[in-house]
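What follows is one chain in structure tokens, specifically the form predicted alone.
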Amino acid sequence: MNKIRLALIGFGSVGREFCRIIRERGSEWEDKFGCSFPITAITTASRGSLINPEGIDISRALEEITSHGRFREENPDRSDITSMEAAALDSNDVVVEISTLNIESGRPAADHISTALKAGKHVITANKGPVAFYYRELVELTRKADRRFLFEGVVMDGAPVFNLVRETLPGCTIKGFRGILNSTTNFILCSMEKGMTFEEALRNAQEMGWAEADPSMDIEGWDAAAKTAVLINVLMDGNLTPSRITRTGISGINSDQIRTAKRNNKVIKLICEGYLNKNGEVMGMVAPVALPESDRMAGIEGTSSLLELTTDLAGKVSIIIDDPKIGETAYALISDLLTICRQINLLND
């Protein structure tokens, strides 16, 4: 049995769901994959931190956050350890970086990851910032450390975007892509098609938990631009940051535009695109586009997403995820963790 010790940096909804899944399925995976996954550290920005080299009491940690909003002082695992210290702890093998996205710089998440890699740790993350801003640097650190840096959940929740390309499209070159990759904006546009104003649709998205109190990250296209940068950097060997993606959000879309599009048998969607310009340079764009109703992307409803990859050898390959929930993003972290588990098993055979 290989014991793979985990340190979590961040303990929001994704981190808590990740822990619940491990608690519920861990015994099954010990039998199936030959690995156990004790969580030896959890750090947060405002809810306290925990550390126990033998494994934190996850049920207690989850209960304290649910009931009190933070880890209690009486918790025997309570600690003043910082996130940067946790990233380099001797008592962990894999760092799970799930702190809050910083769309302006990707930090401090990128610093957590680089610190962990330099300390010889594997890293998995659902934070798109580091991949959008520092992908090449982090890949080079990963190579030098002879470790894995995996991030399946940063673009399409639990949909296997990067695994698909890495494992099932060997020899293919990704020539471009387009997609609907932001759930909030698609939910708003679909609601407007049904007769709501932009303001009503946004308020509804906020009430249902899809949009934040400050929704600018979504409606101004920044989240979509970050995901576009990630796909360009990872799949097309580009080197773009979110600010270098041509970006137009949906805040300027009104009901008249929605109705006009409908009269012309079109549907407005926020489209992300990566492509090669006439000079062969990789470019990225995020913008509302009036699509013909016959376009498969026109039919993507609510919070669902679609990504279409254009390859040189396998033609066009599409991935759809329907109405994703927080569990799908947590599963992407699990998928990455089990990938590392399989690698460790192979090394130890």
Given for the second form:
Protein chains: 2
Amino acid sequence: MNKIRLALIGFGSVGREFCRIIRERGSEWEDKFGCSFPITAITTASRGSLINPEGIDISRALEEITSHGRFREENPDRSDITSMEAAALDSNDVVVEISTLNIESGRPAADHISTALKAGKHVITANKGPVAFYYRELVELTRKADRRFLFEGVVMDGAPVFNLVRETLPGCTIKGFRGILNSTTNFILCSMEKGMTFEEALRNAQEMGWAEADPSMDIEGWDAAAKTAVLINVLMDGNLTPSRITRTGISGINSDQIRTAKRNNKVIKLICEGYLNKNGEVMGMVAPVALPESDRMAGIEGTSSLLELTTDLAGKVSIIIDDPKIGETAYALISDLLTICRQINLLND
Amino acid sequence: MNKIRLALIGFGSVGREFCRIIRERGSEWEDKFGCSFPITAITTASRGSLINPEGIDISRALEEITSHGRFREENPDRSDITSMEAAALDSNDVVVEISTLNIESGRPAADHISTALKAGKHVITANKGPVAFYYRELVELTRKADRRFLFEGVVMDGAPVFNLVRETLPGCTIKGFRGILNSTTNFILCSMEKGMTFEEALRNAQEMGWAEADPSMDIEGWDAAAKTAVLINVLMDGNLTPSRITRTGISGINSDQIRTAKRNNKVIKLICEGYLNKNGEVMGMVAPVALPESDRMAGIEGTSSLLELTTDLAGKVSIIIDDPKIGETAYALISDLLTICRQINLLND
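Could you give the coordinates for the form predicted in complex with a further copy of the same chain, as opposed to the form predicted alone above?
What follows is the whole complex; the chain from before opens it.
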């Protein structure tokens, strides 16, 4: 039986769901793939940390966070280890970076990742900061370390985007893309379509858990710009940070504009776009656009997402994920984990 | 420089486009991947055959077919070799099976493929017959021969379907699917939406090259049923031939029905479906269905296709290809070819 030991940097809702899936599917995968996935470290900024080279008791860890909001002092695996230390521990093979996003710098997540790679670990992440800010550096580090660095969850939750292009469109060049990639703003715009004001729609999104207490990251288009930068850097060989993306958010959209669009059979959506300008430079844009009702993107409801890729050889290919929940975001990490195991020939499949 | 020698069984429009792409991109791929793709044999049923272990002159072959409808006697590579002989030739590494579809038995294409596998060749095909009728046998043969057998072009042209599930959704179980997968019937239904009668729409499709002189294979839902069977066998571990799919074509659809649907804001589409029944058995269905205009499938126009997969871990994921041309079907073969080269570690990527 092969064994891949995991260290989790961060233990928010995605990390906890990741652990639940590993716990529920673990024995099935042991049978199917001949590989087990013990979690040997979990670090958090304010809820304590756990470490056990033989494998942490996941049920206990989940229960403590749920009931007490933190890991308890009585937990025999309780430790004072920092995230940076955990990233380089001998007792892990893959570091799962899911700490809180810092959209202005991508740090310290990027530092956790580079520390892990330098220590010879593979890395998977759902954190868009490091990929938006340090993609080329991290790829170079990955190459030097002869390890893997995957980040499927950064865009469109569990739907394949990066794996789609890398694994299923070999020889293709991506000439451009267009998509709806930020759930919060799409949820708000859909609520406004149904008659809510911007303020009501935002409050509704916050109550449903789709918007943060400080929603500016989503509303002002920063999250969408970060994803656009990531897609440009990874799929189109560009080199842009989020601030280089031409960006308009949805805070300027009011009910009148929504109604006027509707009278003209149009729907306002926050569109992300990557394209080549006349000089062949890769450019990125995020902006609200009034689309005809018949446009496929106009029909993307709530927290669903769509990405349309224009390719040289495969034509126009689109991928859609409908109503993703937290489980689908966590699956993106599972998908990266299994992809790495397969690539390093640890899976019997 | 690695070298993968290709034998083409069949040289219809997809085969010719495949050769054009290889000719145009060949030197780029030599630089990028360190691998060249000489075509060492082409066999046809009635246009003659060519063979040259060093590589056929592709431009000449294409020119002869275009200008004379067949390979000329003067061509130094002209040969009387049969398709079955070519499938086993020492001078090829990968057999590209693109002979004419036989929807009733999947043969002789399935025989070409098994002959090639037994002779130690990898096989790629865009021919749905063999996969619809002999999937399990061919997979077993592939396993025994320790070779690869890929068929991305069988469903949705150049859009990834099988690679999508195998390479980008690891650990996921496909619980069901729904899609629009036959271009001819969709093109006809869209023309009827615009006011044509069934007969006018069919004639129009034939003039545009989207329907055969004998269109019954498409019209009666056989092509859609074959694709449904393939998806069920490959993605859902089923074991159904096309005749086991519950099948209704579109020959019974008239302008009145289209108009009635329209009055109710509905659109009639030929839907393919795979699902588990109450006993957990995999079932397949092809039938015209009146969908609400707001349904994403209702918006699939002309020759575009959509496949929606319901998964256990990644939620509902859809893939769409818009307006594919012959080049996109040929790309499916290119994609399989590069995937095999990558899997056997022949690509520098």
